[in-house]
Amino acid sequence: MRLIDIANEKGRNAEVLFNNPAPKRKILYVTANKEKPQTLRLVKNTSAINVLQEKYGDELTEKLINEDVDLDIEITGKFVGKATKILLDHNGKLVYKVKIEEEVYDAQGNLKEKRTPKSLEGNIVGEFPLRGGKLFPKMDIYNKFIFARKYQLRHVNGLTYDFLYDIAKDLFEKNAMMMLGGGPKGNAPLVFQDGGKPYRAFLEGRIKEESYCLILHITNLELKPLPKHDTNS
């Protein structure tokens, strides 16, 4: 688990515990002596298609086909053990300089412009605690934004457990989601560790009795309408 430090309404922050709880499985899988089985990586393939495209032409189909060129039989089928990421140009060559390009498109899906990205700190820990601002109704939020992915947020003591219930219990009975912003004025997007992406990111709480749940959504997606066409040109 890590830390994030959030404030609540009256300017008070605690840091807690965040983690994105896998859920359990309902089956579990086993082979016929009744042992777990392992999970191992393999090479699939040896070669892009678009090498091959470039050494056979309108003959691949039917190599790929009769003969397998795809494979290389002594390769194909490895087990995997540790393994380095590397890049490869479109004739399957080694690359040893990159130049990484970050492509921004509009609302309707056009290209806009290619720019080197951005750099970000992270910022859910720091000299200035993730800040609550406004409420928004649940489906309004559903209905608006993709999630990338949700978070769970835990105490780490009483009186953090009083902190994040005090949250949990005014946005459960308020039914709404609370935006929760980084930086000096609380409206920053949260990046979660340094040179990771910015996302928008929403708070909702669920108590019963005692107990509370308080989850982070995140979202660097939003819903946007079609633009509409003039039916009269």
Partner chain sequence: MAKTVHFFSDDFDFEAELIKLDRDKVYGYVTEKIYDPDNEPCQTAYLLEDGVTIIPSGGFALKTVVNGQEVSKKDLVAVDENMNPLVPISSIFDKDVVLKTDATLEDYLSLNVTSVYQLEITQGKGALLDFLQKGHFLTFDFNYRTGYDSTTAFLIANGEDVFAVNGVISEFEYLNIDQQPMPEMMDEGSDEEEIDFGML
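Now show me the form predicted in complex with its partner chain, since the one above was the form predicted alone.
This part shows the chain on its own.
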């Protein structure tokens, strides 16, 4: 569970917990004797083909057949554990200084611009609490966005129980969802960690007697049809 800092309509804020209670998959694959297999990683080849091509040129086929230049006999076929992702230059050597560029494409796949990547800072806990904004009746908003993920907000003590219960009760009685925003003005999309993607977020409250269920719905996609040129693809 992680922390999230949220303010109520009076501007009072509290750090509470959140988690995603999505059920886990319960299918296992076993042998006929009900033995559980392991999935292991082994080394298949040790040299990139483009590097070999550059090194051997037209002789590569002959070298592959006669000398197995793509295989290191000491390593190939060995089961290995963790491996760290690294970058190589065009000569297949470790590279220590790189230039990163983003290419932005439109919905038709046309390149719009090249730019230096922008890294967003996480904003769900920190300098400014998340603040509620406009209320949307549930029946008006449920079919406008894809609420792809849901997180349940949970109290950490008696005070935050009252705090979250009151927010949930208010939303439940109004049968509405409240847009939640970050940043100094409380209108920025939510970024769950540094370098993460931005999402719009809506709070929904449910109440049963003295218990509550406060759900954070996050979305980055409207429920609308594909542009016409794409529906045939």
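Positions refer to the first chain, counted from 1. So that the term is clear: the rigid core is the largest set of C-alpha atoms that superpose within 1.5 Å between two forms. Fair warning: this is a prediction, and the values are worked out from it, not measured in the lab.
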>> If I superpose the two forms on their rigid core, does the C-alpha of residue 166 end up displaced by 2 Å or more between these two forms?
In response: no
>> Once both forms sit on the same rigid core, is the C-alpha displacement of residue 23 at or above 2 Å between these two forms?
In response: yes
>> After core superposition, I'd like to know whether residue 134 moves between these two forms (criterion: C-alpha shift of 2 angstroms or more).
In response: no
